[in-house]
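Read the single chain below, which is given as structure tokens and is the form predicted alone.
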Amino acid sequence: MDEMALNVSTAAVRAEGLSRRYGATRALDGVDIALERGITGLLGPNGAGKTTLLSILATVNEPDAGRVSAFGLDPGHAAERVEIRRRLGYLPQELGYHRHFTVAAFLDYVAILKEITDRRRRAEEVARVLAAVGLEDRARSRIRALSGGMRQRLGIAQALLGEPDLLILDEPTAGLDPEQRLRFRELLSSLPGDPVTVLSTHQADDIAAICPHVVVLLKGQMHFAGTPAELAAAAAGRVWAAGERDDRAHLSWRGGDNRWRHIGDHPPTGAELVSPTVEDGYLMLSHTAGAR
């Protein structure tokens, strides 16, 4: 606990004791989180409080209790909140596009909001992020004509404008096909300046592939913070394979090899134990917490 408190107090972006209610629903309950430069993945089921946490870190919402600091700045002070936003890139779950805009015009508008006032620099920045997400050939297309996956890539592009120091992405791979998800991984892995990046996702394989750090949020509380390998280890000795379904398992499913994969507290004697994945560790934590 002392080490965790030290990490929170010295992190580039940190939150301490965050709580937030919506009526009778407690979305966050005393969350402490420390974010360093690099990519942190945020895992949790629907309703776990992920979007609420990200919106508070992005200075869009305020907590009912607790405090946030980003690069030594306090979003509770208006001037410091503005300075945080100058260094922020944010993709919310619902961006709310002006659908009559063209792709390039929308990005130009967001760049102006980000105080990129020089016209030439703004044009260069728009071209840069369009190339980064593979939408160069759709620059003149109207947003209403884009597919869902293209709109998602446009949302990622607007978050990247200005090379932010703090990049917050709420389910950025939703709607992306497998190739686009791989390109997104490549993009995040090569961002200039090594920003503090936090992304919420339901894709455990994305976490395993690109996130050195992972946080698991369940029922508004943080239940894990560590590396993907440490999360996978939470299910060590509790994952086994068999030719038939085992009712003693918490979760079972049949894989492409037509064999059953099981997760449970008590594998049968002589069971064929298999190496746990990040998803296995997450599912084990989720079951233990009663979050499903």
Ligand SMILES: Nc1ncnc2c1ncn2[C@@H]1O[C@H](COP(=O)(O)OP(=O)(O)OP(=O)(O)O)[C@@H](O)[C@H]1O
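Each form is matched to the other, and the largest set of C-alpha atoms that superpose within 1.5 Å is called the rigid core. Residue numbers count along the first chain shown, from 1. It should be emphasised that the depicted structure is a prediction, and the values quoted were computed from it without experimental measurement. Compared with the form predicted in complex with the ligand:
The Cα shift for Gly23 between these two forms, taken after rigid core superposition, is smaller than 2 angstroms. Relative to the superposed core, Ala271 undergoes a Cα shift of 2 Å or more between these two forms.
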Second form
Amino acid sequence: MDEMALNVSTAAVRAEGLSRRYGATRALDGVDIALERGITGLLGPNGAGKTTLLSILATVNEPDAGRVSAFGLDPGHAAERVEIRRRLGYLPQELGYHRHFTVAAFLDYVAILKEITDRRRRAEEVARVLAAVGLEDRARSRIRALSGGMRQRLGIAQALLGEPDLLILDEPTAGLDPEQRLRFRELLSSLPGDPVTVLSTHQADDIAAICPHVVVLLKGQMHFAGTPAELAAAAAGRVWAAGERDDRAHLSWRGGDNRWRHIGDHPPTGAELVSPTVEDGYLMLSHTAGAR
Amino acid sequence: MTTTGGGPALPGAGTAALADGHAPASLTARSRDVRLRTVLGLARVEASLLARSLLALAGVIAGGAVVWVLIATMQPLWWSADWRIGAGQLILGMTVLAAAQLAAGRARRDSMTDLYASFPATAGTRTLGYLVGLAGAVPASLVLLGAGAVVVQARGAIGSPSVTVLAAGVVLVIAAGAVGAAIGTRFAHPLAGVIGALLMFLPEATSHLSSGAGLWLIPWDILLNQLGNLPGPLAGYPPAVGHLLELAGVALLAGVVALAMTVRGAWARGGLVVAGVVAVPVIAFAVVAQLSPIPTTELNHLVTEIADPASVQHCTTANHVRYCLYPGFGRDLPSLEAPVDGVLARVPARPGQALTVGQIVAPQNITNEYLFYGHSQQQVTQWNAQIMREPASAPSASAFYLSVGRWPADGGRLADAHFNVALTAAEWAVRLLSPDTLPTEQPCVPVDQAREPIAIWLAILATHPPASGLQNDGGMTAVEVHNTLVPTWTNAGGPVGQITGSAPQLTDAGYLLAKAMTSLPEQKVSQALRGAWATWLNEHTTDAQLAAALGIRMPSVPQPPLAGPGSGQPGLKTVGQPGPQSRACTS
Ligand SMILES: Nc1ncnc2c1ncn2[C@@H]1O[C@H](COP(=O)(O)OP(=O)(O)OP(=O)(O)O)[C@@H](O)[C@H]1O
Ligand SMILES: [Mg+2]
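Could the form predicted in complex with the ligand be shown next, to go alongside the form predicted alone?
Everything in the complex follows now, all chains and molecules, and the chain you saw is the first one.
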């Protein structure tokens, strides 16, 4: 905990003691988080508070308690909040679109809202982000004519406008096909300027592939902050593969190879120990937290 | 505290100085500059969206149609046409209101609020963008204005337009857009804009509540028809400047309301309060100015112009006929002379008393309740009495009158009007204009008088009217003369031009005989007429005698149904049944 506190005090973007309630629901309950340059993955089950946390970091939501600082700026202060927004790229989890706009017109519009006032520079930016998400040939299409996955890529594209210093992506890979997910990983890993990036996802393999840091949020509280390897290690010695289902295991599921995978404290009969993945670590963690 | 470290500079970044929460002045100024450019950027996008929106297009089309209908049916008098163009702008304003509401409510309607909230451009900046973007409605408004002006001008405009009135139409569109933006800022649902647009029409439905002064968005509504019946503009009325001010105030107030809902800063809110404090009295003042009655001197002048046209009209004599027209109407002169001359050229001898063709303001065409609003009952009674003494109120055997505002500019209606002038001139020539029939009395009927078909024949030859204008209007009608039902003829184009005089009620027999006469060579008929002109004019010379002299058969006249209970057949009607008998015309 001491080590984390130290981390928090020197990180580019940090939050301390964040709490947020919606009526009786505690969406966030005393969360401390430190985000460094590079990509941080945020894992957590439905309702864990990921979207709430990201929206607070994106300055569009306010915590009931705790404080946030981004690049030394305080979002509670109006002028500083604007400064943070000038350096921010945000993809909300649920984004409607102006469906009658064309792709390029929508991006141009967002670019203006991001204060890219020079027309030529705006056109360059729009072209750049369109290329980044592979939508160059749909620039003239109306948004309503895009598929769901293309629309998601457009959402990512708008977040990239203006080369943000702080990139907050809430479930960016939802709806992307495998090829586009790979492309997205590559895109994030090669962003210019090495921005502070945080993304939430339910895809542990996304995290394993691109995130040097991972944070696990459970029931509004932070339960893990570290590297994917460290998260996987949380399940070390507790993941087994077997031919049959074992009822004593915390979690069991059948893989594509028709073999059962178990996470548990006791090896099922005839099972072999396998090396854990990030997903195993996350499932283990959420199980123990749920048991507590 | 750490600052950012590396990373590319962003537009508007440069934040280290802000770390402790104090913004240096230079940065604030720069921030303001960025904000201004953002507003302009947004405004450009919104303006182009608005200018290309289907709603604006629909507004131009619908508004254009309204302008066309309002202008095409009237004499192109600028002092009325400029307000009529404004009525078209009201339609455009309604669609622009709806479009602006859609734009301002777009972010909320499309669930983009979270994303928009994450941008450095604030909600206030966006609202300003929508408001400035209303400039996109100006081209549509100007198209409407320009097209209306071209049509009025092309149809031979009389007078000149008021720039203030025309400008007020453009401001009306902007004001409507600002109202739409204000509605959209608060209510994102598209219906809110539709309701707002419809509410714009409400003042029209309730304008009688304003004691006839016609305030609010459409003061021209009440005065629309009256203005076009006046011989000239009423100086300063309707109060165009007040109207323009009112609309500008509405635009300002709507903008203030829209911004008040989005702007946060204390300074900005202070500015809004000031703007609101300015806008409200401006509107109030403008409304009061519009409610003020037309000044007595102005009305005295108008009443004199109506009661005693000679005091202002320009009279010219051509071919021994006197034409008296209000100033500015001289361009209609050739259009009057041609049919009159066409008749005179075929008349063997004219009556001793020369013909006068004059222009009048028909009292029934003006609603004094509105014109004289705000003046004492005694004064109004006096003015009304004066107006009733206009020249056409007295019977005359040698004059007929055209009502101001009713002379058509072109097309079939103009042909009908030409025929009507020719017919009345011919009635004068055959002495059928009666010196002892008040225009309010039952006209006399030239039953079986040869001069009647002669007059109709003269008018037909003089103007060659379209057959549709000659058709008997309203099916079969009849009057009772000497206890006999006489089928009458009222030409379908008869009301066109609204010509007043002591003209007779023509008969179907007269028309049918005249029509038969047109099948003869003109030369032959002229010769027969010239041979015994005095005889033909005699009231006792009959249709049969004329037919015999020309060697044609008397056309058979369809008989009207007998009047009385139960005899009414659909499509047939009788006039003067039961009732006073009509007189036969005498010499
Ligand atoms: N606007 C709101 N009003 C009421 N409750 C809310 C609201 N937003 C979130 N919550 C509640 O707060 C909790 C956290 O929600 P949040 O959306 O942050 O979860 P999440 O981790 O993003 O979930 P998911 O993976 O499903 O997106 C949930 O219990 C949710 O019901
Ligand atoms: Mg979520």
